[in-house]
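Only one chain is included here, represented as structure tokens and corresponding to the form predicted on its own.
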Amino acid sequence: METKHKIELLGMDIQALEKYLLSLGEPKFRASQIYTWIYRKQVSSFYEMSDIPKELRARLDESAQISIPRVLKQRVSQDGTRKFLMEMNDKKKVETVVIPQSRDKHTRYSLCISTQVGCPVGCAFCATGQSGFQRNLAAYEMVGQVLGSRRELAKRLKTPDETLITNIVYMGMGEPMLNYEAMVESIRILNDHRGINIGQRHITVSTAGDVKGIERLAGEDLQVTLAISLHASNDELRSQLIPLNRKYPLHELMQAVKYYVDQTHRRVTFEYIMLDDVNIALEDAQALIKLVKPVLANVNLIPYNEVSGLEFRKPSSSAVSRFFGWLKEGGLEVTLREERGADIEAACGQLSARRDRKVR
């Protein structure tokens, strides 16, 4: 027996929902009601939509669906970071990380979401790339990670607060720029004040250096933060660490960054993973200063989070302090990222949804 194809309502904006409800012979205002249930209350069952007539709820259940991904497993770090293993409709799985912004009991959270199942870039130090690439996520699946995380967090913390998650970072599994259209579509849905209502300046898009994506993002009239995974300031080392550098070497990347800054007047963040005995010598600092100083940018240093099976090691705290000091003395705007979630493999570069990994 053939299964009837259902219309996916998650990912629709208000105009698309209105069009769909009109096609069913329903008034437009029903779209606003359903929009609120989906995006403000993260409800995926039509039967919970108490202000919708029962007959319409039954019709919607027959013809449509709201595919908020379910959380299969959860791990909680000692610092309060939570990692969710989420399952999509086709049984593909991604990891999503919820990070508390402070130690306060009533803190808000940042959410690190995935844009692909696996990753095709294959950075040498990253667990996600080692697990291979399976497919791109749709915009509704990215939005679904936010709603699913918010629902799970509210349940775990026993609070109905709709504003628990205030910041979104496209820095989970995958390279966002290689799934560009879906990523931008999801940003616009997350930003809509009638729904999830995450401010554009509270959204960060991270890239390993996809020049075409950076140039396209410059023309989107978005006030998001662009973060670029740099990790080396010479082409030889960067190509070893990030294979994408062979396609877009540093001089092309920096031209794209300057273009982005000129178009948007937004400061760019360069992410720099500190690898012991690899990229934190004095000459690395000097080259990094020379490369970044002409640009409106800051550098975010990330001590490496070790991944089982990979040869890279985390530097000592004294080595981290020394490298940080050199960059500050050189006139760069520098921050040092506080390690979050490493004890549950939820830190930068540690995400992977392979089935053979233990997720408690």
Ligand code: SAH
Second form
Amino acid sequence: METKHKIELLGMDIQALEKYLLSLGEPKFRASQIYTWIYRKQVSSFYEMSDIPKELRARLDESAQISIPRVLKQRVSQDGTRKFLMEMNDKKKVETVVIPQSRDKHTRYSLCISTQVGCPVGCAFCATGQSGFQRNLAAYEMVGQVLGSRRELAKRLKTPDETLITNIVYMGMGEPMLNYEAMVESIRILNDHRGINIGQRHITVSTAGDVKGIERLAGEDLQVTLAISLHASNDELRSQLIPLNRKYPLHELMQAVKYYVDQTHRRVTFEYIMLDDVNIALEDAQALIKLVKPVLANVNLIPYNEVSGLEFRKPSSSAVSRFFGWLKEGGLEVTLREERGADIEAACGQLSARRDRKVR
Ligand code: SAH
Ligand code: SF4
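To complete the pair, please output the form predicted in complex with S-adenosyl-L-homocysteine; the form predicted on its own was given just before.
All chains and molecules follow, beginning with the one already shown.
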């Protein structure tokens, strides 16, 4: 295929881009121009780069490419949440979800991005986990989800606004810590103020509890928020729900989280999906309080989003409030996640590589 030998510019930082332009015998400032086109304007065709000489545009087009993924399909929820099915160069597809922060017409958006095609962790309740694992995404494919989403959103909303997306959560398909280097590289690119310029504090990385990854992230000098998918406060249940718990049981996980807080002085978030008849009894609340109280942390309760073919059920709203109340009374900082995009299966854990439905 013709594109095979082309150099991928998406995912390059400014230094790498300068090096590349120098190798073509071009001055450094061309790199800054191209950098702006890619990361500020999400342009993927050299021919649109109007301040680059025509001859150079043609030369670039022969030797390089900018692979912003294409939005193949999209579904729009009644609450404004959009789910994009994005296609990578090798035709692999991932889902990216755009979530409005309010109902206001001029609202900003949070973006939920994928780090892998499928997921090897295989959690019992998760649609992605049930769909198997295909491959890791490269850093440029994570950054590409942001640019592709911003381009699509700008088109749909008819605005050239570069700041539509202000928050990124690594909570789409895949386990970010199992694709560690690419994930961290993508954060650095998203954060660069000359480019996409998303503040580190506006970035959240969610993990199923990969201790090695948490310890590594603690040493990166990043101010991102760490979210840990807890879902159970005893090893027996947690291992049934999240197979990774067999490798990293709760005491090791909690130690790693405390280490992360000590190193970064950042408050972490424990995510806890509420599964009817499974993990929301009074003793679950008591065990959760005991486990989390010594840590600088919020608990984010997520009512389960049902996945067809799986037997887990979402609890009633009274069971949800009761569990919420117990944790509050126990002195935890607790929030309840508002359900978004459930009507289009864009809510957490409903992202599946297999499901390729028609969208409007
Ligand atoms: N692999 C990472 C990040 C992606 S999953 C992790 O597991 O943390 C993002 C979040 O969605 C996790 O907290 C996960 O447990 C949760 N989740 C998965 N399936 C869900 C479902 N069906 N309903 C609600 N939350 C779900
Ligand atoms: Fe993977 Fe997270 Fe789903 Fe578990 S919950 S299977 S770690 S994506």
